[in-house]
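What follows is a single chain, given as structure tokens, in the form predicted alone.
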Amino acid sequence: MPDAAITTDCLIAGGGPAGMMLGVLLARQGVKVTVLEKHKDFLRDFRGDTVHPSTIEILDQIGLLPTFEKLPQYKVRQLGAHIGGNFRKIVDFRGLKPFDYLSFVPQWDFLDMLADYGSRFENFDLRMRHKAEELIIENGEVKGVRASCPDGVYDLRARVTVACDGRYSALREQAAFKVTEFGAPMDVLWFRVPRQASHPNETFGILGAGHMMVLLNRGDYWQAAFLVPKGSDEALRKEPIGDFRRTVESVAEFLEDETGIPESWDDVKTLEVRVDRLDKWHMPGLLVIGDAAHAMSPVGGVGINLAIQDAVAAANKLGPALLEDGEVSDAILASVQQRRLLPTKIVQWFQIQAQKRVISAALAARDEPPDLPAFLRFLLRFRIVRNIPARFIGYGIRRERVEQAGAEKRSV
């Protein structure tokens, strides 16, 4: 049984990208930090694996880029879509600085890398199979969490608690934060299909007549995202898997040779798409960031990278305060939301527009697949135009920098 009275400076609930990045950034400043992750490892398939230039830039700033480069990954410099029977180049990272690509990296490898880095610091405490069950609230202020683990239940008290426990955050629900829901017209079915040498080499989307699909090139297999109308998953799963396979093959004809994959509905995972945002991300003693503060649409694959930008901003604000003896004021917590709210609003607005104008149109029943307007097809012939969505997706708005030197540098 864990000790009854454990304390830490910063308690982070959730060992996803936001939680792990915040944990290592604070630890390298000299802050005592504890990260609770409810699973025994990070090995879960069909998670966001897109690492954008903004995140690669952060890794470079803290000296992790050489380690990151050694991870298994697939670098992409252009993104396009088969629309109206033609392939259109839409996003082009070439020429962007300092990094002109995005990488598809298994998220478990990415998180393992951060965990290994955090283990260098004595003040970094990562606890796997430890779940933050509920907030400890005293006189309207969060003082930590009650956590469960294989050995039992214990209280973990902290000067500040940061909820990074995802879009279904139990902690944000207990804090009774108001959530604004923006809705989404689709859910996503994830599955794998073997990739053959004869298959296309790109990562791309396909807009068909009433269907939309995204194929991520993962080397020896495709990670496929098949978009379906919101709430239709249950009805689809009552139909034979062969019907779904034939639909997939009709959208991506080169997959006809992969008959029998997926073999059953057990091989198909459902991502319930949500787009929402907390009106307020904090209360005394508690800060909420990442998906727990703002669930993102999969449009653009920006979720991980926006969460990591939140983590950097939080570390820049919380670190100096936690290195002092006083309490972390609510004003400091509020400053994190003030810093990150505008980028979140802008990205979500563009995602919602894409959902309404592109995805809804693609999923609507029609005889012919949609196509881009002629003037847009003309503009996309120029790389400088394709660089615009690449910069927005890859680097975002108000990108963060790691402001605090590591403890090992400060001591020199």
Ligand SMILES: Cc1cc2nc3c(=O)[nH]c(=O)nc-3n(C[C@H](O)[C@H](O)[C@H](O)COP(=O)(O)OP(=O)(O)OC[C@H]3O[C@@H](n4cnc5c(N)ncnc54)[C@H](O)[C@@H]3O)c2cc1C
Second form
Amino acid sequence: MPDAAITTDCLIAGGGPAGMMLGVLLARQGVKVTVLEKHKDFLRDFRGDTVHPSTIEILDQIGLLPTFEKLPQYKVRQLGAHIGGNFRKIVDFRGLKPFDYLSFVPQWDFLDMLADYGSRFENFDLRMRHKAEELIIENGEVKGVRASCPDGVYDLRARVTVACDGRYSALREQAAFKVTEFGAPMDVLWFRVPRQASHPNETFGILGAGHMMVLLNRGDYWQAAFLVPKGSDEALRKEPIGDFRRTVESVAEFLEDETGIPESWDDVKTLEVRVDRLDKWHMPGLLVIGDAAHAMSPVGGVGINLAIQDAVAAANKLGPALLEDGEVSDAILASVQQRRLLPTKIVQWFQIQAQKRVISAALAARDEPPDLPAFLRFLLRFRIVRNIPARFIGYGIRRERVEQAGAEKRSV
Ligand SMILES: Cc1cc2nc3c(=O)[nH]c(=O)nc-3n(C[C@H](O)[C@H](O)[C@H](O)COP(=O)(O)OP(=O)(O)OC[C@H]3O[C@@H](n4cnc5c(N)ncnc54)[C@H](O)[C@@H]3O)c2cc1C
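If the one shown is the form predicted alone, what is the structure of the form predicted together with the ligand?
Expanding to the full complex; the earlier chain stays at the top.
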């Protein structure tokens, strides 16, 4: 049984991209930090895979780039989509500085790398299979969480608590923050299909008649994301899996030889898409960041990277306060929201427009969707034009920088 009440400086609930990055950035500053992750490992398929230049830049700043480079990954410099039967290059990272690519890296490898890095610091305490059950609130101030683990339930008290528990955040609910929901027209069916040597090399999207699909090249298999109208999953699962396979094959014809996979509906996971945002991301003693503060649509694959930018901004503000006098005022917590709100609003606005104008239209279409307008096709012939979406997706708005030097001398 853990100690009845353990005290730390910063308690982070949730070991996803936001929580793990915040944890290691604070630890390298010398802050005593505890990260709780409810699962026993990071090995889950449905985590997004895209590590964008903005995140690669952060890894470079903390000296992790050489380690990151050794992870299994697939670098992409251009992205495109099959629209109305034609392949169009739309996003081009070439020429962007300092990094001109995005990497598809299994997220479990990425999070394992952060966990390994964190373990170099004696003040970094990662607790797997530890779930934050509820906030400890005293006189209107959050003082930590009640956590459960295989050995029982215990209180973990902290100077500041950061909720990084993702889009189903129980902590934000308990704090009764007001949530604005923006809705999404789709959910995503997530499954694997073997990849053959004859298959395409790229990672790409396909817009077909009434369907939309993204295929991520993971070496010997495709991670397939098949979009369906929101709420249609239950009815679909009543149909034989063979019907679903045939639909998939009609959208991505080169998969035709793979008959038999997915074998059953058990091999297909449904991911609910949500887009929402908290009006307020903080209260005394508590900050909320990442998807817990603003659930992101998969459009653009920016969610992980935005969560990491939040974590960098939070570490820049919280670290010095925790190290100097141990207190983190509500004004400091508010300053993290102030810094991250505008980039979040802008990215979500674009995601919502893409959901309305492209995804809804594609899912409702009876025929093959029309190709891009001629003037756009003309403009997209120029790399400088394709650089514009690449810069927006890859680097985002208001790029964060790790402000504090690391305390690597503390490494063990
Ligand atoms: C279908 C789909 C596909 C996506 N694809 C991509 C993509 O390719 N690229 C991309 O950048 N973004 C993608 N996104 C968005 C992306 O997944 C999120 O924006 C990003 O993961 C947010 O990171 P986070 O750390 O805030 O939250 P999460 O990644 O959700 O991490 C939260 C963590 O907290 C843990 N946790 C939850 N509750 C508790 C608790 N009470 N106690 C302890 N631990 C807890 C969870 O187990 C989890 O590990 C996708 C989203 C969807 C829906």
